[in-house]
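In the form predicted alone, a lone chain appears below as structure tokens.
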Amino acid sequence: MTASYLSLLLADGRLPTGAHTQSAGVEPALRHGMRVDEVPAYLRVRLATVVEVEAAAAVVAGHVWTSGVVRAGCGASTVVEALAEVDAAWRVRTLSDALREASDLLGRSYLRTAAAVWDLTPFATAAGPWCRAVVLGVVAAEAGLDAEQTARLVAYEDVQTVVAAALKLEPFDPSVGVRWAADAAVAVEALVSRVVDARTTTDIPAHSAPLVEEWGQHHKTSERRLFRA
């Protein structure tokens, strides 16, 4: 299979990763007053922060697994060591501890769906929990795709899950959500040209967006809703 199939294959949001359960915080947004015409503005907020964050710990844990480094900055001495360095590195950069779960979640679903098609060995073996942005970057890595082609399968598939789950709670006309999807293509790709160079955890950013861990702290303890995170 070439990288660009397999690409498409990882962003298709009918792969069993568990992906269907979250709303990329798109449901606590508009339950604390989002309109859903602000969801584009939504998008590149998520696309300038948190997903760059995220990318940004795909690429230096695809690069990790991909030359075998057996340093992501301080002292690991096994790949599995350097991962979980990189996997810290990005929890020190996500406050939200109900964004941390609702990460760990998809990274365990990830891997195992992920296991079954590739060998992952010794990272599939090894004590989790492990955040999805490390999983996925590790995968996209084994199955040939290089730091660009990872970046933006990070940010693509966030797009995706956030017009997605917006349709869902406050139904539109689809076209209208490929439309946003269309135009993020651009925020995508600057994405992309932040984070491809990205190598060890010192390359990671720390941007955040307190608003968006905010409701994702509300939405964990709410009783009403339809995504978990």
Given for the second form:
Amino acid sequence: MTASYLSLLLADGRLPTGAHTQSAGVEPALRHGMRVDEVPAYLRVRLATVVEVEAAAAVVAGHVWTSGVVRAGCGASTVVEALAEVDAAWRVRTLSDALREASDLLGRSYLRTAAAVWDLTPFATAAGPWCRAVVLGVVAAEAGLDAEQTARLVAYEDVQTVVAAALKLEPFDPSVGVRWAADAAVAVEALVSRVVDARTTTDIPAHSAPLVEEWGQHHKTSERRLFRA
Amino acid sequence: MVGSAPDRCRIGLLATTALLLGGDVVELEVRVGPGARLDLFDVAGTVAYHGRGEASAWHVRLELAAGAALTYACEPFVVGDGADVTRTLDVDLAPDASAVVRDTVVLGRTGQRGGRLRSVTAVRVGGRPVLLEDQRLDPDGLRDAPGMLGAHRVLDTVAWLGPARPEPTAATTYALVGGAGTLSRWLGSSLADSPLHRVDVGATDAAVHAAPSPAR
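Okay, that one was the form predicted alone. Can I see the form predicted in complex with the partner chain too?
Every component of the complex follows; first up is the chain already shown.
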């Protein structure tokens, strides 16, 4: 199996990871008055902030996994410990505990699916919780994706999550959503070039988007929500 | 200094010249020794004026030794049109130290959009980060976009770190990683509407320094 084939597999919305429960914050954003025609701007904000942090963490996790697996004499627990550092690095860069919790849930179901396909020992059996970025980084690395493909995967998935959720919440012409996703390629590729060389936790940026955090925090306790986060 | 006791003191910070102009760099370094209590407060707000092409910076570093307690009641930091400011806030706490820090940012003076602000916060407990935040609020960039700040111009934040007990307010409250503390933040358009505006930072954690009761 080639990495580009597996890259498509991992980016497919039909991958059973529980991602369909997520709106990447677009549900609380719309609830707080964002208009549907502002979705492209919302995507730019995410790609410049929270998604860049996630993608960088995934790239570093993938690097840890690959080098830990390849390097002889590197004990298994060391890999898990190194991944725990990456996990902690993402966590302290995410102010909203509600968003951290949502990511942990996604990480858990993503890991359950992926561990049935790839051999992810010792990571799969290590005590969690693991944020989604770390799980995705490890799985992508195990599937042979490089840093660039991994970062693009994280960014693409976020874009499609936003667009698909917006369509469910405020129905509009689906082809418009496809155009938004296609137009987001510029910001996605810019993100990829910013994080592709991340190797250690200190390379992970801490960009924050104050309203994304606030909306995410409120959404946890909001009633009649369609998406978990 | 406006007050002191054997193990505590209260200090007001007052700028003696016009702040903050283009090219200015302000550095404030505060160390609170073991078991001591320090209450810091700004006497007046700070305005970052038009930098005429020059950037300015405001660095605050707070270090708390074992058992130390600090309150820091900042007055609003106003980013005027044409300002290009970088603010950093570094808080290093020993594992049992506690701090309550208020930080209020207002983008633009009355009728203004406000200049460029980069605000970087790092909180560490026992040397390990518990919060890292890098806000890049550029009026010519994504600042006003949905998810960033939208139409909001005021970011009012109070952080209760360590054992300091947070005061319940109507602001959004976040639990920091590993039980390191609580951060409350209000985003809005007028500071007078902020529920954190009325929090008396200097008084909030007075209980922290009381002898621990067996019930807790």
